[in-house]
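Listed next as structure tokens is one chain, alone, in the form predicted on its own.
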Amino acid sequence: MSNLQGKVIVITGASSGIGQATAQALIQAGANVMLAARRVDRLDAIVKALGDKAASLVTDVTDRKQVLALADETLKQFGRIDGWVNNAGLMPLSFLAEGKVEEWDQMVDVNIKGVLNGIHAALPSMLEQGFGDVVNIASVAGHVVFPSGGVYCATKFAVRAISEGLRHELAGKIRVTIISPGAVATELTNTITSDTVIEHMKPVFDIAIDPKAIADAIVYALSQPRDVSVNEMVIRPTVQEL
């Protein structure tokens, strides 16, 4: 029997890409999943396909009240929260001189504050039951900085710092895993509005791997015995250099 049998995992950014693939992989492993995203039509379609072990709630991760409501709804429907995957993110890369300040604000709000809101919502029930898993999706951009990625990289460095802080504070109670994907075939590049950056990034995402590779890594981390904590994984296409 899978270690995930009957567990309840919340996934943000679950309407496509890594989030959707993770929901599918967790269901196959025997878990129950609560999907969160902003697109109700996508959520409804995914839940319908996954069956009665899945539920969803439209959630904007930048709104703390909505994220707290997500935790409450999960407890209402499934009775517990065993894991929380902070996957929602934006990547509108641009050169700093372009001055796309609204996009900078969006990245800070979603990529950093969204993770903090998820942690804040997940911890009370996890600490009450004495265990739990927080999985934060960072990026290889949380390890290196590149032109056009100054703000995005900063947000992903922040995710790794927050995750390490949480791991230190709650060692022995809550397991914390950082997943740092390289180029993955998702909708993330759709948020780029800089024509120069779009052209520059095309070769990178021509080599993108399937989101299932990241989903399988998340399932692996969550499936470990309680005395084993997978703290960080960096997962790239084999040919990716960055």
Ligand code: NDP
Given for the second form:
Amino acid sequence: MSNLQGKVIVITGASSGIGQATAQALIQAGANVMLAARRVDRLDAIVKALGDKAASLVTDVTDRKQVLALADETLKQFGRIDGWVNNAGLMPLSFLAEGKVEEWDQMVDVNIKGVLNGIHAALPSMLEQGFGDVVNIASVAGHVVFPSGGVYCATKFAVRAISEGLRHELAGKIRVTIISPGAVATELTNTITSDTVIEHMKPVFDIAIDPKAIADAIVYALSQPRDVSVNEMVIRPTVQEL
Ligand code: NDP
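Form predicted together with this ligand, following the form predicted on its own:
The complete assembly is shown below, putting the previous chain first.
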């Protein structure tokens, strides 16, 4: 029997891409999943396809009250929270001189504050039960910085820093895993509005891998015995250089 049989895992940004693939992989591994994102039509369709071990709540991760309500709803429907995957994110890459200040704010709000809101909502019940898993989706962009990536990379470096802080502070109680994907074929590049960057990034995303590769890594980390903590994985397409 899988170690994930009957476990309850919350996934943010589960309406597409890596989050959706993770929900599918976790259901296959025997877990229950609570999917969160803003697009209700997408969430409803995914939950319908996944069956009765899946549920969803429309949640904007930038709104702390909504994220706390997501934890409450998960406890109400499934009785506990074993794992929380902070996956919601966006990547409107641009050059700093383009001054796309609203996109900078959005990235800080979703990619950093959204992760903090998730940790804040997940910890109380996990600490009460004495264990829990937090999986934070960072990026190769949390390891290297490239032109047009100044703000996005900063948010992903922040995700890794926050994750390390959490791991140090709660070692022995909460397992923390950082997943750093390279190019993955999802809707992420749709958020780029800078024409020059769209052109620049095309070759990078032509080699993108299936989100299932990332979902399988998350299942691997979550299925380890409790004395084993998978702290970080970097997963690139084989041909990706950056
Ligand atoms: P997608 O664009 O396919 O998925 C992003 C998800 O985040 C969607 O479900 C979206 O749902 C959700 N989301 C965005 N803003 C919010 C918000 N305010 N509140 C709640 N949910 C939100 O891209 P990916 O699957 O690729 O992205 C998932 C994560 O993986 C991101 O953190 C991204 O940075 C990271 N990543 C992706 C890589 C790639 O190459 N694809 C590489 C490295 C890291 P909705 O719009 O319905 O709210």
